[in-house]
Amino acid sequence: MEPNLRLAHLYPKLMNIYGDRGNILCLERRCRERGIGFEVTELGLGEKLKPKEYDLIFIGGAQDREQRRVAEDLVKVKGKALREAVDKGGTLLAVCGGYQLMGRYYRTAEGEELPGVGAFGLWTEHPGPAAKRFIGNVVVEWCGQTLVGFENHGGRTHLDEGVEPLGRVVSGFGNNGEDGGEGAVSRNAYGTYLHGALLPKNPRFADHLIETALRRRHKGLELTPLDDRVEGMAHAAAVRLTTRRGMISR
(Lines of atoms letter the chains of each structure in order from A and count residues from 1; the text may use other names and numbers.)
(Lines give C-alpha, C1' and ligand atoms only; values in the text may rest on other atoms or scores of the structure.)
Protein backbone atom coordinates (compact mmCIF):
# COMPACT_ATOMS: atom_id res chain seq x y z
CA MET A 1 0.00 0.00 0.00
CA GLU A 2 1.36 3.40 -1.00
CA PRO A 3 1.76 5.75 1.97
CA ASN A 4 -0.37 8.84 2.29
CA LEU A 5 -0.04 11.72 4.72
CA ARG A 6 -3.26 12.81 6.44
CA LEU A 7 -3.02 16.35 7.77
CA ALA A 8 -5.39 18.34 9.97
CA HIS A 9 -5.06 22.09 9.45
CA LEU A 10 -6.55 23.95 12.41
CA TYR A 11 -8.24 27.32 11.81
CA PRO A 12 -6.73 27.99 8.36
CA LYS A 13 -8.72 31.22 7.91
CA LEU A 14 -8.08 32.67 11.36
CA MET A 15 -4.56 31.42 12.14
CA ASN A 16 -2.66 32.20 8.96
CA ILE A 17 -0.18 35.08 9.03
CA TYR A 18 3.20 35.68 7.37
CA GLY A 19 2.61 32.92 4.86
CA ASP A 20 1.99 30.08 7.30
CA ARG A 21 -0.20 28.36 4.69
CA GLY A 22 3.02 27.92 2.73
CA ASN A 23 3.95 25.18 5.19
CA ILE A 24 1.03 23.10 3.90
CA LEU A 25 2.02 23.72 0.28
CA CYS A 26 5.60 22.68 1.04
CA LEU A 27 4.53 19.42 2.69
CA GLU A 28 2.19 18.65 -0.18
CA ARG A 29 4.89 19.23 -2.82
CA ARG A 30 7.53 17.19 -1.02
CA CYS A 31 5.08 14.32 -0.62
CA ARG A 32 3.89 14.52 -4.23
CA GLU A 33 7.42 14.40 -5.62
CA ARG A 34 7.93 11.12 -3.78
CA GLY A 35 4.64 9.59 -4.84
CA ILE A 36 3.18 9.97 -1.34
CA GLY A 37 -0.50 10.80 -1.15
CA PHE A 38 -1.51 13.97 0.70
CA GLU A 39 -4.87 14.73 2.29
CA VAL A 40 -5.74 17.97 4.09
CA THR A 41 -8.75 18.44 6.36
CA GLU A 42 -9.43 22.00 7.45
CA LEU A 43 -10.97 22.27 10.92
CA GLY A 44 -12.49 25.56 12.03
CA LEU A 45 -14.42 26.78 15.05
CA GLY A 46 -16.75 24.15 16.50
CA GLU A 47 -15.34 21.26 14.48
CA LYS A 48 -13.99 18.36 16.50
CA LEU A 49 -10.54 16.85 16.03
CA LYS A 50 -10.30 13.07 15.83
CA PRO A 51 -6.58 12.41 16.32
CA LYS A 52 -6.63 8.82 15.06
CA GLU A 53 -7.68 10.09 11.63
CA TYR A 54 -4.56 12.22 11.11
CA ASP A 55 -0.81 11.73 10.91
CA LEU A 56 0.10 15.40 11.32
CA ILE A 57 -1.65 18.39 12.91
CA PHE A 58 -0.76 21.98 12.01
CA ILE A 59 -1.78 25.32 13.48
CA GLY A 60 -0.35 28.63 12.32
CA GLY A 61 0.02 32.06 13.88
CA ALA A 62 -2.19 35.12 14.20
CA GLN A 63 -2.61 38.36 16.11
CA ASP A 64 -4.17 38.56 19.58
CA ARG A 65 -7.64 39.25 18.12
CA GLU A 66 -7.73 35.93 16.28
CA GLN A 67 -6.13 34.11 19.20
CA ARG A 68 -9.01 35.27 21.39
CA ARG A 69 -11.48 33.83 18.90
CA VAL A 70 -9.91 30.37 18.82
CA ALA A 71 -8.65 30.00 22.42
CA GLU A 72 -11.93 28.80 23.92
CA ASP A 73 -12.61 26.47 21.00
CA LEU A 74 -9.12 24.99 21.29
CA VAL A 75 -9.59 24.25 24.98
CA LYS A 76 -13.22 23.10 25.01
CA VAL A 77 -13.64 21.47 21.59
CA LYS A 78 -10.19 20.29 20.48
CA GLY A 79 -8.02 20.41 23.60
CA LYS A 80 -8.51 16.87 24.89
CA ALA A 81 -7.89 15.42 21.43
CA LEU A 82 -4.75 17.53 20.96
CA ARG A 83 -3.31 16.41 24.28
CA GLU A 84 -4.16 12.80 23.43
CA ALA A 85 -2.43 13.14 20.06
CA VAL A 86 0.76 14.53 21.63
CA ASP A 87 0.77 12.01 24.50
CA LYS A 88 0.49 9.12 22.04
CA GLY A 89 3.31 10.33 19.81
CA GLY A 90 1.32 12.12 17.16
CA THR A 91 3.12 14.73 15.10
CA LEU A 92 2.20 18.37 15.63
CA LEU A 93 3.61 21.65 14.32
CA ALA A 94 2.42 24.84 16.02
CA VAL A 95 3.70 28.23 14.87
CA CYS A 96 3.77 31.52 16.81
CA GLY A 97 0.23 32.29 18.01
CA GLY A 98 -0.67 28.63 17.71
CA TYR A 99 2.49 27.74 19.63
CA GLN A 100 1.54 30.12 22.46
CA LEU A 101 -1.91 28.54 22.77
CA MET A 102 -0.39 25.05 23.02
CA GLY A 103 1.00 26.00 26.45
CA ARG A 104 -0.93 26.51 29.69
CA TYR A 105 -1.88 30.12 29.00
CA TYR A 106 -1.03 33.29 27.10
CA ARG A 107 -1.31 36.61 28.93
CA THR A 108 -1.79 39.47 26.47
CA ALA A 109 -0.31 42.97 26.65
CA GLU A 110 -3.59 44.15 28.25
CA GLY A 111 -3.35 41.51 30.96
CA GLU A 112 -6.07 39.24 29.58
CA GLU A 113 -5.28 35.59 30.16
CA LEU A 114 -6.16 33.28 27.29
CA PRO A 115 -6.36 29.61 28.31
CA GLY A 116 -4.04 27.18 26.60
CA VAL A 117 -4.36 23.53 25.65
CA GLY A 118 -1.49 22.32 27.85
CA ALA A 119 0.08 20.17 25.16
CA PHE A 120 3.46 21.74 26.02
CA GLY A 121 4.86 22.51 29.46
CA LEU A 122 5.18 26.26 28.97
CA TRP A 123 3.48 29.61 29.46
CA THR A 124 3.62 32.95 27.64
CA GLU A 125 3.27 36.47 29.03
CA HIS A 126 3.39 39.82 27.24
CA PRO A 127 5.22 42.46 29.37
CA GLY A 128 2.84 45.23 28.23
CA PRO A 129 2.14 47.67 25.39
CA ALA A 130 5.39 49.58 25.94
CA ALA A 131 7.58 46.46 25.78
CA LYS A 132 9.87 45.82 22.85
CA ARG A 133 8.57 43.41 20.22
CA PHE A 134 10.86 40.67 19.04
CA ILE A 135 11.01 41.24 15.30
CA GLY A 136 13.48 40.05 12.68
CA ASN A 137 15.13 37.14 10.95
CA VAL A 138 16.27 34.23 13.07
CA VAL A 139 18.85 31.47 12.83
CA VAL A 140 18.48 28.51 15.18
CA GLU A 141 20.78 25.55 15.75
CA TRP A 142 18.72 22.35 15.49
CA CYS A 143 20.13 18.80 15.64
CA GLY A 144 23.51 19.87 14.28
CA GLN A 145 21.88 21.87 11.49
CA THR A 146 20.26 25.28 11.21
CA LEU A 147 16.71 26.53 10.92
CA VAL A 148 15.93 29.97 9.49
CA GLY A 149 12.79 32.04 9.74
CA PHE A 150 11.18 35.31 10.76
CA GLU A 151 9.82 36.18 14.19
CA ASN A 152 7.41 38.92 15.26
CA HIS A 153 6.00 38.53 18.77
CA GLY A 154 5.57 40.52 21.94
CA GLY A 155 4.93 37.54 24.22
CA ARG A 156 7.75 35.97 26.17
CA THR A 157 7.52 32.19 26.34
CA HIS A 158 9.06 30.26 29.23
CA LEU A 159 9.52 26.49 29.33
CA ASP A 160 8.93 24.35 32.39
CA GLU A 161 11.97 22.73 33.92
CA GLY A 162 12.94 19.69 31.86
CA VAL A 163 11.16 20.84 28.69
CA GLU A 164 13.54 21.07 25.76
CA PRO A 165 13.54 23.94 23.26
CA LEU A 166 13.34 23.14 19.58
CA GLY A 167 16.78 24.70 19.15
CA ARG A 168 19.31 27.26 20.37
CA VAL A 169 19.30 30.80 19.02
CA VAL A 170 22.30 31.75 16.88
CA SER A 171 20.83 35.09 15.81
CA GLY A 172 17.53 36.61 16.87
CA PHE A 173 15.47 36.53 20.08
CA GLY A 174 13.70 33.17 20.31
CA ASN A 175 11.29 32.35 23.12
CA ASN A 176 12.04 35.22 25.45
CA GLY A 177 15.28 36.93 24.45
CA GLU A 178 17.00 35.74 27.61
CA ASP A 179 17.68 32.02 27.87
CA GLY A 180 18.77 31.34 24.26
CA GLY A 181 16.03 28.84 23.53
CA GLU A 182 13.66 28.84 20.55
CA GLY A 183 10.48 26.84 20.41
CA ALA A 184 9.67 23.68 22.32
CA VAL A 185 9.54 19.92 21.78
CA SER A 186 7.23 17.39 23.41
CA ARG A 187 7.67 13.89 21.97
CA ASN A 188 6.79 14.40 18.28
CA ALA A 189 5.17 17.80 18.81
CA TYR A 190 7.05 20.96 17.83
CA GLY A 191 6.31 24.58 18.65
CA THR A 192 8.17 27.55 17.20
CA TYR A 193 8.00 31.29 16.54
CA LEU A 194 9.49 30.90 13.06
CA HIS A 195 7.33 32.25 10.26
CA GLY A 196 8.00 33.01 6.70
CA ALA A 197 6.89 30.20 5.94
CA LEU A 198 9.07 27.90 8.04
CA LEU A 199 9.12 24.68 6.01
CA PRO A 200 9.99 25.94 2.49
CA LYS A 201 13.05 27.60 4.03
CA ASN A 202 13.97 24.44 5.95
CA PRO A 203 13.39 21.36 3.75
CA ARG A 204 15.23 19.01 6.11
CA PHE A 205 12.88 19.92 8.94
CA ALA A 206 9.93 19.48 6.58
CA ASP A 207 11.15 15.97 5.73
CA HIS A 208 11.67 15.23 9.42
CA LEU A 209 8.00 16.02 10.05
CA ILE A 210 6.81 13.94 7.09
CA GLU A 211 8.93 10.94 8.04
CA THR A 212 8.01 11.13 11.73
CA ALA A 213 4.31 11.43 10.93
CA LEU A 214 4.24 8.54 8.45
CA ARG A 215 6.27 6.10 10.53
CA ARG A 216 3.39 5.60 12.95
CA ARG A 217 1.49 3.70 10.23
CA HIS A 218 4.41 2.75 7.99
CA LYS A 219 7.16 1.33 10.19
CA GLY A 220 10.70 1.83 8.98
CA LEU A 221 9.68 4.25 6.22
CA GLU A 222 12.54 6.28 4.80
CA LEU A 223 12.05 9.19 2.43
CA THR A 224 13.89 9.20 -0.87
CA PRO A 225 16.14 12.26 -1.22
CA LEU A 226 14.99 15.19 -3.34
CA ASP A 227 17.10 17.62 -5.32
CA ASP A 228 17.26 20.48 -2.80
CA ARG A 229 20.18 22.39 -4.28
CA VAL A 230 18.13 25.55 -4.82
CA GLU A 231 16.55 25.31 -1.37
CA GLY A 232 19.98 24.70 0.13
CA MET A 233 21.45 27.81 -1.50
CA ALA A 234 18.51 29.91 -0.32
CA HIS A 235 18.86 28.55 3.19
CA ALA A 236 22.60 29.20 3.28
CA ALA A 237 22.08 32.76 1.99
CA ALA A 238 19.52 33.40 4.75
CA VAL A 239 21.96 32.14 7.38
CA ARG A 240 24.76 34.34 6.08
CA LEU A 241 22.60 37.45 5.83
CA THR A 242 20.98 37.01 9.24
CA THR A 243 24.16 36.22 11.17
CA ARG A 244 26.03 39.08 9.45
CA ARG A 245 23.33 41.55 10.46
CA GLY A 246 23.42 40.14 13.97
CA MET A 247 27.14 40.77 14.21
CA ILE A 248 26.74 44.33 12.88
CA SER A 249 23.94 45.13 15.37
CA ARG A 250 26.14 44.06 18.24
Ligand code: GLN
Contents of the next structure:
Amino acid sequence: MEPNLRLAHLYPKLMNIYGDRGNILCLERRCRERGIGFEVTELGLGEKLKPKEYDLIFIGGAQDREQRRVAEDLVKVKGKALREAVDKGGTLLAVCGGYQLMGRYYRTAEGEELPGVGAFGLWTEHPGPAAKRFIGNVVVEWCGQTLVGFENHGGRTHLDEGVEPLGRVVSGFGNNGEDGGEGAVSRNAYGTYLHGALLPKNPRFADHLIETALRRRHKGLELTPLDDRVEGMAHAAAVRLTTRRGMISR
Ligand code: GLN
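Moving from the form predicted alone to the form predicted together with ligand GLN:
Zooming out: every chain and molecule, the one shown earlier first.
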Protein backbone atom coordinates (compact mmCIF):
# COMPACT_ATOMS: atom_id res chain seq x y z
CA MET A 1 0.00 0.00 0.00
CA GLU A 2 1.33 3.46 -0.94
CA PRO A 3 1.79 5.52 2.21
CA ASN A 4 -0.14 8.71 2.67
CA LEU A 5 0.29 11.34 5.32
CA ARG A 6 -2.89 12.60 6.97
CA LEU A 7 -2.38 15.99 8.53
CA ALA A 8 -4.68 17.92 10.85
CA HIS A 9 -4.15 21.67 10.56
CA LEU A 10 -5.60 23.40 13.61
CA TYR A 11 -7.19 26.83 13.19
CA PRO A 12 -5.56 27.66 9.84
CA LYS A 13 -7.41 30.99 9.66
CA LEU A 14 -6.72 32.19 13.18
CA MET A 15 -3.31 30.71 13.92
CA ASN A 16 -1.11 31.60 10.97
CA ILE A 17 1.55 34.29 10.94
CA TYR A 18 5.01 34.84 9.44
CA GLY A 19 4.47 32.18 6.84
CA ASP A 20 3.46 29.34 9.16
CA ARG A 21 1.25 27.89 6.43
CA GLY A 22 4.44 27.37 4.43
CA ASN A 23 5.14 24.44 6.73
CA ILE A 24 2.16 22.62 5.27
CA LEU A 25 3.22 23.41 1.70
CA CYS A 26 6.69 22.11 2.47
CA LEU A 27 5.43 18.86 3.98
CA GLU A 28 3.09 18.35 1.05
CA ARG A 29 5.83 18.90 -1.53
CA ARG A 30 8.29 16.62 0.24
CA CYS A 31 5.66 13.88 0.42
CA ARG A 32 4.43 14.21 -3.16
CA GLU A 33 7.95 14.19 -4.62
CA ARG A 34 8.35 10.78 -3.06
CA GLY A 35 5.02 9.45 -4.23
CA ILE A 36 3.56 9.75 -0.73
CA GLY A 37 -0.05 10.93 -0.64
CA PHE A 38 -0.91 13.98 1.43
CA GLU A 39 -4.28 14.90 2.91
CA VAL A 40 -4.95 18.00 4.97
CA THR A 41 -7.96 18.41 7.22
CA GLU A 42 -8.47 21.91 8.50
CA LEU A 43 -10.05 22.03 11.94
CA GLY A 44 -11.45 25.32 13.17
CA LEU A 45 -13.39 26.45 16.23
CA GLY A 46 -15.89 23.86 17.47
CA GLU A 47 -14.56 21.02 15.32
CA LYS A 48 -13.51 17.88 17.15
CA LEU A 49 -10.12 16.27 16.65
CA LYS A 50 -10.12 12.49 16.27
CA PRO A 51 -6.46 11.63 16.87
CA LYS A 52 -6.61 8.20 15.19
CA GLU A 53 -7.50 9.86 11.90
CA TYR A 54 -4.24 11.80 11.65
CA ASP A 55 -0.53 11.08 11.43
CA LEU A 56 0.60 14.63 12.10
CA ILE A 57 -1.01 17.58 13.84
CA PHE A 58 0.08 21.16 13.14
CA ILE A 59 -0.77 24.46 14.81
CA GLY A 60 0.82 27.78 13.89
CA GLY A 61 1.36 31.01 15.75
CA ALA A 62 -0.70 34.13 16.37
CA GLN A 63 -0.85 37.12 18.62
CA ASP A 64 -2.70 37.28 21.93
CA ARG A 65 -6.02 38.28 20.35
CA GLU A 66 -6.29 35.14 18.25
CA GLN A 67 -4.85 32.99 21.00
CA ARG A 68 -7.66 34.20 23.24
CA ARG A 69 -10.18 33.08 20.63
CA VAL A 70 -8.81 29.57 20.29
CA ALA A 71 -7.67 28.87 23.89
CA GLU A 72 -11.06 27.83 25.22
CA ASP A 73 -11.83 25.74 22.15
CA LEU A 74 -8.44 24.05 22.42
CA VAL A 75 -9.03 23.11 26.02
CA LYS A 76 -12.73 22.20 25.81
CA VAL A 77 -13.11 20.74 22.33
CA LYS A 78 -9.69 19.39 21.35
CA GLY A 79 -7.63 19.26 24.55
CA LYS A 80 -8.26 15.66 25.60
CA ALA A 81 -7.62 14.37 22.10
CA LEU A 82 -4.41 16.38 21.83
CA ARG A 83 -3.06 15.10 25.13
CA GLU A 84 -3.99 11.57 24.14
CA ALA A 85 -2.28 11.95 20.75
CA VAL A 86 0.94 13.23 22.33
CA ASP A 87 0.91 10.60 25.12
CA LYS A 88 0.55 7.82 22.57
CA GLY A 89 3.49 9.05 20.49
CA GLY A 90 1.58 10.99 17.84
CA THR A 91 3.57 13.55 15.88
CA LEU A 92 2.79 17.20 16.47
CA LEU A 93 4.38 20.49 15.54
CA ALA A 94 3.27 23.63 17.37
CA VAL A 95 4.71 27.04 16.52
CA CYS A 96 4.95 30.11 18.77
CA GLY A 97 1.41 31.09 19.88
CA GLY A 98 0.32 27.50 19.23
CA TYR A 99 3.32 26.21 21.16
CA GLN A 100 2.48 28.46 24.12
CA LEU A 101 -1.06 27.06 24.21
CA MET A 102 0.23 23.47 24.28
CA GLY A 103 1.68 24.20 27.72
CA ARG A 104 -0.30 24.61 30.95
CA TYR A 105 -1.13 28.28 30.48
CA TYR A 106 -0.13 31.50 28.77
CA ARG A 107 -0.36 34.72 30.79
CA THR A 108 -0.80 37.62 28.37
CA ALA A 109 0.79 41.06 28.57
CA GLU A 110 -2.36 42.28 30.35
CA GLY A 111 -2.10 39.54 32.96
CA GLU A 112 -4.99 37.45 31.66
CA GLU A 113 -4.38 33.74 32.04
CA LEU A 114 -5.27 31.68 28.97
CA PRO A 115 -5.61 28.00 29.80
CA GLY A 116 -3.36 25.63 27.89
CA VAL A 117 -3.82 22.06 26.71
CA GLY A 118 -1.12 20.67 29.01
CA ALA A 119 0.40 18.45 26.32
CA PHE A 120 3.84 19.83 27.25
CA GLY A 121 5.17 20.37 30.77
CA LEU A 122 5.71 24.11 30.44
CA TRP A 123 4.16 27.52 31.05
CA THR A 124 4.48 30.94 29.45
CA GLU A 125 4.23 34.40 30.90
CA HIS A 126 4.39 37.76 29.16
CA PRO A 127 6.07 40.26 31.52
CA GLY A 128 3.86 43.12 30.32
CA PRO A 129 3.50 45.64 27.48
CA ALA A 130 6.69 47.50 28.42
CA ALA A 131 8.85 44.37 28.25
CA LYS A 132 11.23 43.78 25.38
CA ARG A 133 9.86 41.55 22.63
CA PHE A 134 12.11 38.78 21.41
CA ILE A 135 12.38 39.56 17.73
CA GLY A 136 14.91 38.41 15.17
CA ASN A 137 16.53 35.56 13.33
CA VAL A 138 17.43 32.49 15.29
CA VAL A 139 19.92 29.68 14.94
CA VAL A 140 19.42 26.65 17.13
CA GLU A 141 21.55 23.58 17.58
CA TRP A 142 19.35 20.53 17.12
CA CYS A 143 20.67 16.96 17.18
CA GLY A 144 24.14 17.95 16.02
CA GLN A 145 22.80 20.18 13.24
CA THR A 146 21.27 23.62 13.05
CA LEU A 147 17.71 24.85 12.74
CA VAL A 148 17.10 28.36 11.44
CA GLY A 149 14.04 30.56 11.77
CA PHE A 150 12.55 33.84 12.87
CA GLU A 151 11.08 34.60 16.28
CA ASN A 152 8.76 37.36 17.46
CA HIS A 153 7.24 36.87 20.87
CA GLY A 154 6.75 38.63 24.15
CA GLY A 155 5.94 35.50 26.15
CA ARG A 156 8.70 33.77 28.08
CA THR A 157 8.37 30.01 28.21
CA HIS A 158 9.72 27.91 31.05
CA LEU A 159 10.03 24.14 30.93
CA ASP A 160 9.31 21.86 33.86
CA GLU A 161 12.23 19.96 35.36
CA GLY A 162 13.00 17.03 33.07
CA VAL A 163 11.33 18.47 29.93
CA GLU A 164 13.82 18.72 27.07
CA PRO A 165 14.05 21.76 24.83
CA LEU A 166 13.98 21.17 21.08
CA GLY A 167 17.48 22.63 20.84
CA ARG A 168 20.05 25.05 22.23
CA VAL A 169 20.10 28.67 21.09
CA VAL A 170 23.21 29.58 19.11
CA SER A 171 21.90 33.02 18.19
CA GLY A 172 18.63 34.64 19.24
CA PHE A 173 16.45 34.35 22.34
CA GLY A 174 14.52 31.07 22.29
CA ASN A 175 12.16 30.13 25.11
CA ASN A 176 12.92 32.89 27.56
CA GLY A 177 16.18 34.64 26.62
CA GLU A 178 17.86 33.23 29.72
CA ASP A 179 18.39 29.50 29.85
CA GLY A 180 19.55 28.92 26.26
CA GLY A 181 16.72 26.52 25.46
CA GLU A 182 14.50 26.76 22.37
CA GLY A 183 11.22 24.92 22.07
CA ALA A 184 10.24 21.69 23.76
CA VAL A 185 9.94 18.00 23.01
CA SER A 186 7.44 15.57 24.46
CA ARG A 187 7.78 12.12 22.85
CA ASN A 188 7.13 12.91 19.16
CA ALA A 189 5.57 16.30 19.79
CA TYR A 190 7.63 19.41 19.08
CA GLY A 191 7.01 22.97 20.13
CA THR A 192 9.09 25.86 18.84
CA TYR A 193 9.18 29.64 18.52
CA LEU A 194 10.57 29.42 15.00
CA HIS A 195 8.52 30.88 12.17
CA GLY A 196 9.79 31.62 8.76
CA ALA A 197 8.24 29.25 7.68
CA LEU A 198 10.31 26.82 9.70
CA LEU A 199 10.28 23.69 7.55
CA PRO A 200 11.29 24.87 4.04
CA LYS A 201 14.65 26.07 5.36
CA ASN A 202 15.07 23.06 7.63
CA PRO A 203 14.42 20.09 5.35
CA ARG A 204 15.97 17.54 7.71
CA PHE A 205 13.58 18.52 10.44
CA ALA A 206 10.71 18.39 7.94
CA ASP A 207 11.74 14.86 6.96
CA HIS A 208 12.14 13.87 10.58
CA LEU A 209 8.49 14.85 11.15
CA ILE A 210 7.29 13.03 8.02
CA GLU A 211 9.20 9.88 8.92
CA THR A 212 8.10 9.89 12.55
CA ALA A 213 4.51 10.49 11.52
CA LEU A 214 4.42 7.75 8.90
CA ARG A 215 6.33 5.09 10.81
CA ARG A 216 3.43 4.50 13.17
CA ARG A 217 1.44 2.94 10.33
CA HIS A 218 4.37 1.99 8.08
CA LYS A 219 7.01 0.38 10.30
CA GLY A 220 10.59 0.83 9.14
CA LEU A 221 9.65 3.31 6.40
CA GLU A 222 12.71 5.10 4.98
CA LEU A 223 12.34 8.33 3.03
CA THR A 224 14.17 8.55 -0.27
CA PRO A 225 16.55 11.55 -0.29
CA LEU A 226 15.47 14.64 -2.25
CA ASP A 227 17.65 17.18 -4.03
CA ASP A 228 17.94 19.78 -1.26
CA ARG A 229 20.63 21.98 -2.76
CA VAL A 230 18.44 25.09 -2.82
CA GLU A 231 17.12 24.42 0.70
CA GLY A 232 20.70 23.85 1.84
CA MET A 233 21.78 27.20 0.41
CA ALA A 234 18.84 28.99 2.07
CA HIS A 235 19.70 27.33 5.37
CA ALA A 236 23.41 28.17 5.12
CA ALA A 237 22.63 31.79 4.19
CA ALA A 238 20.34 32.12 7.21
CA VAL A 239 23.03 30.73 9.52
CA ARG A 240 25.64 33.05 8.00
CA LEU A 241 23.53 36.18 8.17
CA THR A 242 22.17 35.52 11.63
CA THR A 243 25.47 34.76 13.28
CA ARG A 244 27.45 37.40 11.34
CA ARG A 245 25.08 40.20 12.23
CA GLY A 246 25.87 39.47 15.85
CA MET A 247 22.28 38.81 16.74
CA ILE A 248 23.36 37.00 19.86
CA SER A 249 21.30 39.09 22.14
CA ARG A 250 21.31 37.07 25.29
N1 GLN B 1 1.26 36.18 21.56
C2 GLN B 1 2.47 35.52 21.73
C3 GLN B 1 3.60 36.40 22.22
O4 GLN B 1 3.79 37.52 21.76
C5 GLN B 1 2.81 34.71 20.49
C6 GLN B 1 3.35 35.46 19.32
C7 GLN B 1 3.56 34.63 18.08
O8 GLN B 1 2.93 33.57 17.86
N9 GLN B 1 4.42 35.09 17.19
O10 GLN B 1 4.32 35.96 23.07
